[in-house]
Partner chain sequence: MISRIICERVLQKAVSTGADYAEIFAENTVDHVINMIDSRVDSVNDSVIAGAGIRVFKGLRSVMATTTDTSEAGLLRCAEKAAEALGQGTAEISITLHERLFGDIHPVRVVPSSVSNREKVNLLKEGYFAAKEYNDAIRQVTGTLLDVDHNILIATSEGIYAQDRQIRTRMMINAVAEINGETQTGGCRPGRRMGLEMFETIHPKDVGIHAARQAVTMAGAGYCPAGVMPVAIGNGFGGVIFHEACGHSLEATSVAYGRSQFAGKLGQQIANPKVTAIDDGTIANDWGSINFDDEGTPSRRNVLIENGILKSYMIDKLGSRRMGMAPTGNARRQSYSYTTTSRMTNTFIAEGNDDNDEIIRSIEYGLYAKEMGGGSVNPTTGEFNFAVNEGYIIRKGEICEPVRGASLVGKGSEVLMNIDRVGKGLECGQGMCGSSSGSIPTNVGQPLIRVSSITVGGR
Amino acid sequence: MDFQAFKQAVIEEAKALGIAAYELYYQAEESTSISAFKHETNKFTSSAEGGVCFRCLHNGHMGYASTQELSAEQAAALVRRAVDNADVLESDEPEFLGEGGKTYQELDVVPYALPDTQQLTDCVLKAQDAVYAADNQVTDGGTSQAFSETYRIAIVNSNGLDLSYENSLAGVMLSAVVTDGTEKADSYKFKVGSFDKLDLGELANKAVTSAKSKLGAEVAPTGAYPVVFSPDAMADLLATYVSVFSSESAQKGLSRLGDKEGQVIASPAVTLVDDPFHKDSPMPIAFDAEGSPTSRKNIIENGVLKTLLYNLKTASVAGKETTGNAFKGSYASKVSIAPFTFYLAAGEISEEELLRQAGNGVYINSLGGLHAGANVISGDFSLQSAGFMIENGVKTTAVKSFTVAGNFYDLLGQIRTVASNLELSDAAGMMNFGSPSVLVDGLSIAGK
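In the form predicted together with the partner chain, what is the structure of this chain alone?
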């Protein structure tokens, strides 16, 4: 059955079991993707996936259950499973469902036509050609992929909430492998948006230039230097430590910022913004996973922590209003907390000037193993890195196979300068990260 019919069946079952407070969260995705390798398309994927999460209040506890199978049998089972799951919960914090009747920001989104199969095919083949044409050091190994995707969400609950959202996007990824005869290096680039505005030659050149710059890289020397993080590297670090800014983590003692609102937690150069409506977000949205209106706000303003990110439950625990940051990793997940487009605001000076300020140090444009080498609770990190040495204020030798180590909480205070070259990392989801280049003091480099 379709979602509408399934929804009715679930609601009837809930009523029959005497459940007064409930919510259905529906998510569906349809996507088409085509890949090419060595100038030929080699993979085509067309997928349709979706599921429904049901949650309900039972004896003051919120029970969850979800399914991808929309049948009458599952509709009944879903409600019973959610009640069963609520039965063993022990938390005494109050639980909430969103209220209907709120007003939401109007989104300023310009929809574009999604590419059809032929356009996707043309795009990946052109991307392959562009990569090979970019340089004679390009060798086999790089792939290209183009995709289109439509994403739908609906939230319906017993408080009169009835919201839906649909977003379509297209994108292309291309990777380049280069060799100088003795070693190989690679790089990939990703771009989301209308294919009309896509410059594949430029994208391919960027990937190839980046891969070539890694050839002949040396291991950086061990020591303590000023470090400049590129926009991508800093955005990756922000993404890794995003839970530090979650009130849920803070209330559970898993973030150190629990009692720091209103206090200085970072250098005055730091302003951190969460913007659900950002013009470059591939998926701007006016409501969060609980149906609360979303809003743009500064999380850190000139070094002062203005607010953590809240949902209905954590806001109630803290005696505050939700910031509209309720989040579900997938439709099946429990409601948690996350930002939307989360970025470090641009400073005044160019990256070149930032490098001059650094003098002699290390420029890091790639971080690896963030899921392993960064501890989100202690803040400690020791991460595989690659980039360039900075000598007398300019980038020189390529370096790799070294680590940068420090602590994220300390790093916020160690940021000396933020450059003006703000970039958002290319992502295809609701959560995006961005940063300009930043100059950080006090980090350790381990290499040779």
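Switch from the form predicted together with the partner chain, shown above, to the form predicted on its own and output its structure.
Only one chain is given; partner chains and other molecules are left out.
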């Protein structure tokens, strides 16, 4: 049974039971990937996952039920389970359904043909060859992967909402392991897009160059320094602390930003953006998990917190409009909040000029322990790091095995300058993070 027929069966069952307020949410993903090691394919994966979630208002409570099986029998059972679940609930928290009749931005997406199995195989083997050919210091240990993916969402409800979304993408990931005879180092690169336009040689060279830069690294000296975070490192910090910008977290007392809208919370150099339509997003989308229209918005603008991220429920609590940031991690998940393409806006100077402004300090391009070493409630962090020393405005000695410590809320105010080299992190889903290089004053480094 396809989704359209299943949807109609669910609606008919809901009407038969006299249910006036309901929603059916569908999410499915199909993916194929092939991996290679030492010039040979070593893993093939093909999967199809997904299902539907039905929620309805019955006797003043919102009941939920979900299934992976799309059949006439399950359509009837799904509705009845949701009704039964509603009847045993004791929570009186309000629930909200999206309204139909909204206007949605048209997506500027140029589709491309997904690769078949043979094309995936050819690509992953060429990626392996490109890594080995990039440098004579490349040694065994690196892997490559090519993949294709199709993602579908549909939402229909009793308020006239009837939306659907489908998008597909392909990509390649390759890793490089290098050695100087005494130690090894590795790095990886990831790229999404049509295989016709992927430059595997360039991607391999970037991975190898990054891996080679780690060879011979020393331990950074302990002290308080100006720190330059690379685009990847700063994007990782944003991803770690993204929940502090959620109105749900703020209303639960899990963020210090709950009463800060309209106030200065960062340096004037900071503008933080959420953009569902960013040109480099692999999966732009015009509606959120509740069917509300999405939009580009400045979360922080020149240091001022303009808005938190809202869904229908948290917006109602705050007396505001939703920002279109409702999110479901899977078809069976409850509605939460998340950004789409969340990034620190680019500045006007190059990274080289940023380094000159730093003078003497530390350049961090790798952060580890982001879950164990970062407290998303207090904002405190102490993270394993690697990168380079900055001496007289230039990156010099590679350094590793040191920690950088500070507080994320304070860090926003300590950002002195933002470079122009905005990059999105490696991701293939709807939620992406990005940043340029940033110069932060006064962070603590613990090394030798």
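Positions refer to the first chain, counted from 1. Because the structure is predicted, anything quoted here is derived from the model rather than measured. If you superpose the two forms and keep the largest set of C-alpha atoms that fall within 1.5 Å, you have the rigid core.
The Cα position of residue 150 differs by less than 2 Å between the two forms after fitting on the rigid core. Comparing the forms between the two forms on their rigid core, the Cα displacement of residue 69 reaches 2 Å or more.
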